[in-house]
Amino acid sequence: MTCEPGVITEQLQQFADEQGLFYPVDFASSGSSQLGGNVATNAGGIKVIRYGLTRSWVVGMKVITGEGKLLELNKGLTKNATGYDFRHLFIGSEGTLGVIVELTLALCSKPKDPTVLLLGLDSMSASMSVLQVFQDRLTLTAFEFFSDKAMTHVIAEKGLKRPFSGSSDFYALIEFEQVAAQDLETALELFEHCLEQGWISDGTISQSTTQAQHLWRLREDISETISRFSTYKNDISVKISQVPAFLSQVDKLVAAAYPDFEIIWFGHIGDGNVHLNILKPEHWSIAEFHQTCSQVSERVFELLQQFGGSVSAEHGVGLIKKPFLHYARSAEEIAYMKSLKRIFDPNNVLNPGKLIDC
């Protein structure tokens, strides 16, 4: 599919659907985000565990460099072993190397009968065991998580019902394809196995598309719901196996140093990407809150560096995270990034000041 960069993500998804095909890069802002921005930030979303990031779906692109030169990159080819693939430099470059003017994106077959399981986790560490057993035997299209605090806010704001009577500190939302006739039976067997192992306390499975959409709302409506609290957000990632340990360390850090803060966790645990959201206490001013949260970020990023993680998993660096880039990239890497910027944009006219300083 060849299109202009201003096409809305949801428009492409709908067009693909009308052709009996599927564009799998999906997230809460698909109704407003534009494809050019998605490529410039290498957007991820809820189905990365199955389909990968935006980068995986860009098979060709045209860009205008800072010198005004038109580059046609890869020309939609599946195989092209002719040296450096500049396409991948521009993907995720946040508009600092060139202006995207055309995109050629791959499409794929629609997922077969996607079904959703929502599980109450007895501990965050249990999520890794649950992920492993489900991933071993089913084709997963999503493995998301969120805290009970997050779900409580969504239920109160949106008037939704709790998915089951009990409650847990965290929940895992699993979406899988029913590729074979026995896949639903396999999912129920795995559910029983997780109960027996003590990894989960309860759960529910969708019986229809409507029920699946309802369960997804408990996850997808979180960002919109908590936005009224002047939320301070951080989009970070660590290796998948390290997510539980990292979350525990951050919780301890914030609880000890900033007891007034309420933390809302959610994210794409299946690919190691977690979203740390801090809600502003009612009696705090915006200025005081943001200043304190900057100090929180510094400490969280120091911890993140110890885990070998990234200060930005899918939202980019921009201006806000530029001072913290050194926590995820070495001095040598940053120097090479600056060199590339000078090659493609020698006059520094493209998104100046973003990502890096030249």
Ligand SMILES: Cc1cc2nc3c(=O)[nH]c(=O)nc-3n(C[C@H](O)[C@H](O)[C@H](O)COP(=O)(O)OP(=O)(O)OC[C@H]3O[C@@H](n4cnc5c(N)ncnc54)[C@H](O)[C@@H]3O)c2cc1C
The other form holds:
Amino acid sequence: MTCEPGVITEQLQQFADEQGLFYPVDFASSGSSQLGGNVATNAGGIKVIRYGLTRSWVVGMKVITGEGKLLELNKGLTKNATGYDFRHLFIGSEGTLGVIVELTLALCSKPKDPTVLLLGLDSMSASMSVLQVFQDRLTLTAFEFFSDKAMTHVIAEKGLKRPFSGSSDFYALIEFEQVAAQDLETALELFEHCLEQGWISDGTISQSTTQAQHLWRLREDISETISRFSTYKNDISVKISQVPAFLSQVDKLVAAAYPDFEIIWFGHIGDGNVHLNILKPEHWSIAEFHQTCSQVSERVFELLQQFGGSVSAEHGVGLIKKPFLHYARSAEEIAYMKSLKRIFDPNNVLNPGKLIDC
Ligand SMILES: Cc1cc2nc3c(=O)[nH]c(=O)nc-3n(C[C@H](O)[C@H](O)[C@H](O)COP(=O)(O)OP(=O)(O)OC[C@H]3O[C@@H](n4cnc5c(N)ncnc54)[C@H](O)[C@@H]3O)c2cc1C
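Having displayed the form predicted on its own, please output the structure of the form predicted in complex with this ligand.
Below, the chain from earlier opens the complete complex, with every other chain and molecule after it.
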């Protein structure tokens, strides 16, 4: 599908659907974000576990560099072994190397009967055991998690119902594709197994598309719901195998550092990506709040560095994460980034000051 970069993500999803196809990159801002922005930030979202990031879907692009040169990259080819693939340099470059003026994106076939399970987890780390058993036996299209605090805010703000009577500290939202006839039965078996193991305490499964959409809202409406609290956001990632150890350490650190702050956890835990959100207490000024959060972020990032993780999993660096880039990228890498910026944008006219200083 070839289009201009100003196409809204959701428009592409709808267009693909009308053709009996599927564009799998999806997130809560799909109704407003543009494909150019998605590519420039290599956006991820809720289906990465199955379909990968935006990068996986870009088969061609035209860009105008900071020097005003038009580059036609990869031309929609599946195979192209002709040296450096500049397409991948421009993906995720946050508009610092060139302006994307045309995109060619791949589409795929639609998933079969996506079904959603919402499970009450006994702990954050239990989510990894649940992920493992479900991933072994089913084709997962999403594995998301959120805290009870996050869900309570969404339910109050959006007037939704609680998914089941009991409550847990955390929830896992699992979406799977019904590839084989017995997949539904397998999901129920796994549900029982997780209960027996003490990893989960309750759960529900969607019986219709409407019910699946309702369960998704509990996850998808979190960002918008908490935005009115002047939230301090962290979008961080570690290797999937390290998630339990990392989460337990960061949880201790945050509880000790922010005893008075309300923490909202959610994220794409199946990708090793969590969003740590801190809500501004009403009586704090924004400046005071951000300064305190920024200090504690440094400690979270030091921990991330020990784990070899990233200070920005999918939201990009921009201005806010720029001072912390060195926690995830080496001095040599940052120096090469600056050199590349000078090659493609010698007059520093494209998003100057974003991502890196030249
Ligand atoms: C409620 C909510 C939920 C979200 N959930 C997710 C999520 O789950 N996963 C995720 O990855 N992201 C998520 N995001 C962030 C999302 O990635 C961005 O909204 C989107 O990808 C960026 O697109 P945009 O059109 O908003 O770009 P903008 O914010 O306008 O731009 C982003 C960057 O791209 C550059 N850019 C834009 N167009 C071009 C172009 N044509 N050429 C070169 N550079 C360009 C801009 O200069 C800027 O640096 C969420 C955001 C919100 C508000």
